[in-house]
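First, one chain by itself in structure tokens, the form predicted on its own.
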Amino acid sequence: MSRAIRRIYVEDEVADHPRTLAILERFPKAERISCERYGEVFNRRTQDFRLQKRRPALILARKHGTRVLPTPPGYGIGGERNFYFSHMLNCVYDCRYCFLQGMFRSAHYVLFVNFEDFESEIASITARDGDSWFFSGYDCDSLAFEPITGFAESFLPFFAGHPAAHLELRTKAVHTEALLDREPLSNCVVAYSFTPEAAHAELERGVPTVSRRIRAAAELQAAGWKIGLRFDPLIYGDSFREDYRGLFESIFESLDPALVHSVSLGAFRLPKSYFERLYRLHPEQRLLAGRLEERDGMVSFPAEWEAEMTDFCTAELRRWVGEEVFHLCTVPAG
């Protein structure tokens, strides 16, 4: 991963921040270019996505304004608190059905370095509402910049201090490290996110095999870390009962059923204008060129296969798992 950087651009603002030089470190042969606000680069309308994907720059950048936000309705694990914050913009993954590459120009990764504002504006909504949920996981994958960005290894400390705070790590990755070297949080989740063998040979580029993801979840369940499970989207095929079905037993011939944090799932769906913008990056997808149609401003698959993928999941999972720790979510997923 380290390699594929080289190219970092520095807000002026944070050219000092200890975060920024110690990630400069990791890089010295990068190319580094001044800018005043990440705006100016990740934001140009007259950008090609995917060749910057095949070599994104990294783009570190203070974060401003509100740092922590309202969840969309839709969009948790049963908590009556919801909110989401994002330490970083894009993923170093590549699935093709991700909203995140419908809804930035730029592939570059911004990595807003001011951790510690974060954690403020956590803890002042806790002191304020009480036990809250923070998702991490929503405009980037939770870890797997891990080995760069130090996220987790810097926030699960605060939230070992702040007991009413509920952090989500949601990830495809592998990287356990953080977690493995430390006690684990009893306000802390690892979700992490799956779809069967054949979608994931299709369409998630980059992103580790299902079965070491299986492998990085059981191992944190044995060390204590509490797990979630998040079938987010799904993926409608004519075998589909079949590729669910051995997921779901492979996952839980490895994890114990019954220490399962939560349990989630929803439907392929994306706004009408992130749909366009995905489908012109990838116009040869079949999961694009496909059958899908837009209700309400959304596209996604047919509500009868929608129904009938949720409806066959559901009662799949629930052999499982208890109800109490399902849901269904209707909020895009990348």
Contents of the next structure:
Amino acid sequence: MSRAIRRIYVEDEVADHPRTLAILERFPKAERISCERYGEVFNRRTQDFRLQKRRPALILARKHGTRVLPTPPGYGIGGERNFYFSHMLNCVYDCRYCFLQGMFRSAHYVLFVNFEDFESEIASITARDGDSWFFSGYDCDSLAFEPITGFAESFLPFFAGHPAAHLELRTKAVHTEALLDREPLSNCVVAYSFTPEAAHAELERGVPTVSRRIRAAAELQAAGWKIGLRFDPLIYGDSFREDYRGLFESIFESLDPALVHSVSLGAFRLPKSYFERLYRLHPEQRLLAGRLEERDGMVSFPAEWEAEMTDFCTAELRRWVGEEVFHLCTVPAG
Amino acid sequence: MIRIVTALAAEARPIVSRFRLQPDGDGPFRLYRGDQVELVVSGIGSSAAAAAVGYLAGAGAGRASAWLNVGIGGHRDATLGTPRLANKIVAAGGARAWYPPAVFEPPCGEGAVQTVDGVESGFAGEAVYEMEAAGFYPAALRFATAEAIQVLKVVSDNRATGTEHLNGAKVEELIERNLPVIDGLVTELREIAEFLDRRSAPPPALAEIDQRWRFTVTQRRQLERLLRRLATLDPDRPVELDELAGAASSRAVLERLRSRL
Ligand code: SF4
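Let's see the other form, the form predicted in complex with the partner chain, since the form predicted on its own is already up.
Shown next: the complete complex, the earlier chain at its head.
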């Protein structure tokens, strides 16, 4: 991964931030390019996300304004107060269904180095509202860039000191050292996302295999960490029944279903404008060229397929886990 | 097609000869064409470079294109002849900056390029100082995606050796020496242009069907999307005119194609 970073853009404002300096030290050969605001590089029009994905750069920036936001309705795992925050924009993996490609113009990784400001905002929200959930893997994968960002390494001690703040780390990554090296936190859930083998092979470029993810989740569970399972997006195919049944069996061969913290399901769906951008980037992708429909501004599988998949997967999963851990998600997620 | 803009004829000459370009027409800018490369000599300055981009975009042949600005510039202390691929371009006065992304391994060192309005001798910063990039780059952005636009500057003067030593022959020699780098960039840019071309190429059978029936603008867009989707979903069964032969209207054509999804 580190070999891939050849350019690092650094906002003038964070040039001397200790996290910036530590990251720059890790990439002595990368070209350093100063910029005033990350948007000058990241938000420019006429950029091609797919071309940039060949060789993304890293942008180190400060997150200004409100850093922790209420989640959209339909996003959550049962808590009453739900917030999300993005210490990073974009992801080292390349999932063809990922809504980030529709949302951002650039594939560069933006890392907001002012973790301390996120933490103080989370602390104030919790002090004001009491028990609250904070979702970290919305605009990125929470752990995929951990060796570079030290995100978990920094945030886990913070959450350890704030028991009313609950953290979800949403990931497909398998480097879990930052978690395994410390005592598990009762207010943190590590949520692993899965699609079946066939969908993984076709749609998830650079993502660790399903079996490696299962192994990583099982190791964490054995070490006492709470594990969540995210089947989001559900991908329709002729053999979806066998594929999902096989996936669930593989997972519960390794994980103790009784200890699973939460399970959420969500069908593939994207806002229309995001979908159009995604389609332009990958017209040869079967998923995007296939039968999809627009409903209420969202593009998704036909309603009957969605219902079939959700019903089937719910029934199958109920063989392993209780209803109380189930959540349906209606917001695009990765 | 790769479209190259140089300010000076002396900068252009080695490139014209390397790619066997032929002079073309007698328009407001000197233009050269070859199979894969077109070149225009813009004259000195940002505005001239921007105008030359517009001219070449209008006069050029081919579909998706990539753009390259090649020229000389001054640097504080870099050795004469050093090539620099621009990773940041700052307009004169510092009011605006652009950051050309490199989605390939650059064939030479990279750095900032500072566009100035006149000859620079102070060289306060680390950048290469020159006079066109900040005109060329935003103009080319109107015609291509950022990844397909690059700026290459060759150091022609520095604090120790000023511009007074420069003449046409010397400029030619500096560019000539960097032809391998220019070659490398052209190869990378050609690959990008071909990728973009392939991705946006009209789907098979579009032109024939479009000619046979009368489609509204919206229907034509639908037709194109349907044919593209079918080419992805059913690549072994290309759409044939025969299978649409009995369709009485453009709407019926679209219906038939839809039924194959
Ligand atoms: S879906 Fe998740 S893992 Fe895949 S690219 Fe997007 S953020 Fe990364």
